[in-house]
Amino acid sequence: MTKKAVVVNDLSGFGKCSLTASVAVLSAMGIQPCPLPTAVLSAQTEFKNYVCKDLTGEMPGFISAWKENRERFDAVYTGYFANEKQIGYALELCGAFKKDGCMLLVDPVMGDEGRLYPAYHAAAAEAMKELAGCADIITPNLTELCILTGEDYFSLSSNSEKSDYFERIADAARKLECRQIIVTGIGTKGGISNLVLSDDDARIIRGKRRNERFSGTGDLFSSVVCGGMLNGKTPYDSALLAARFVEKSIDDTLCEPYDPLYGVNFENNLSMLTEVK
């Protein structure tokens, strides 16, 4: 039987961000994903100009009817929220469905390079930390993951050429009531990393560093690592073929004219995630 993901986020008409890329990616995967929008956009919202319809009073109605119609789910995944009542319509989702095996992946999408997103606040960023709370897995970027666990980032990654940066990195990350967390995109001279910790383990991929920040690469990340857990693969498996599959769209985006704000040409490179079905 088909498994499926609630899928919780936004969806931007351009951008190839949010419930856009993770649509196509679980597809692609074998997984049916039910998406929960939290809000509508004509683009994301690094665009000069977007319109953004809010749904954040149509969220309770989605869960009641799938309540009322006793959907089961094998994964609820989350990604960006507006503001801190969507991520508590987010609580009440997981306490209806989280059961019976059902996987919370929660991409915690708060901030970068330091600093919370413009909008972004401070009671949400309170209201994610429950939620990670909860979670089987989270898929923290360096902000992210010090926003979790209140370490100074510039402080942090200050000792990014430091021998001991990544297990610094771990140590923070373990503070976490979350076991299995994979840090993403994190910056050192050489490159750029992910670090993927399951239990007492902990295991980095390496990857190239890019001179751009391409739109929804951390949702294309996060939507192949939920797939490749629901078809049974392990924390570390499903990362490194994010990572080779972010890595590999970003190369076929680069040998043609590009905006980073578009987003990466992953479409051809769905095949990469076929096989593991």
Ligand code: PXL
Second form
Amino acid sequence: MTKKAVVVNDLSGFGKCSLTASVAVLSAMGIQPCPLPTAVLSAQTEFKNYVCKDLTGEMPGFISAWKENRERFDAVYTGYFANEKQIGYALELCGAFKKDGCMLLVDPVMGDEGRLYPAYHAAAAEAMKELAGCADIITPNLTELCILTGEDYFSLSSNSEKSDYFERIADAARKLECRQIIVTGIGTKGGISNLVLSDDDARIIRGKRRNERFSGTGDLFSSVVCGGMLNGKTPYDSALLAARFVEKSIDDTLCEPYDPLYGVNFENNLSMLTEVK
Ligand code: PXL
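The block above covers the form predicted on its own; next, return the form predicted in complex with this ligand.
Every chain and every other molecule in the complex is listed next, the one we just looked at coming first.
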């Protein structure tokens, strides 16, 4: 039977992020995405102008209706929350549906490059720590890892030239309860890497150097990890596929005039994710 993943995330008209990314990726990977929308926006919050319809008030109704219909899910995958109350609802959702065999993947979407996203609040960051503590796997970028662990982003990232850079990041990540952690988008002189920590194992996936940050790449990456894990891949193999898919999509974007706020050309690469079953 087709596996089902609840995707708790927003729907943004521009930015090719959150649900726009997850629904496409999971479907291509043979997983049914079941959206629990946190907000509907005209564009993601880094755009100069946008409007946002916060759906916090609708979330308990979704959860109750799904409970009444006795829905079952193979995964709960959470992304962007508009406020800390929504994270409370995500915890409630997990309490109701995270039975044996249901994976909780938390992408603790909060910020990048040492800063919180424009509309993100510190109170939500506290609630995110609790949610991440319940997860089977988390996919923070370096900024989000620092927020979760209390590490200082600027002092950690200032060591990027040192030989023990990845060990320092691994040491920080191991302070967290979660045993499977993929730290994404780690910038080094040579490129952008991902660090996959799984129990006692730590492996680095190295990628090309980029001068810009593209909207939605973290969401695409985590969505592929979610699909990969549900399709029986290890965290490392899932992250490797995710890294190659995102890398190719960025390369394709760079072939044409682009604006990084609008996201990457991933649509033509969805076939990279489709396995013949
Ligand atoms: O891709 C992360 C993200 C998701 N959703 C919204 C955002 C952002 C990043 O800014 O604003 C609404």
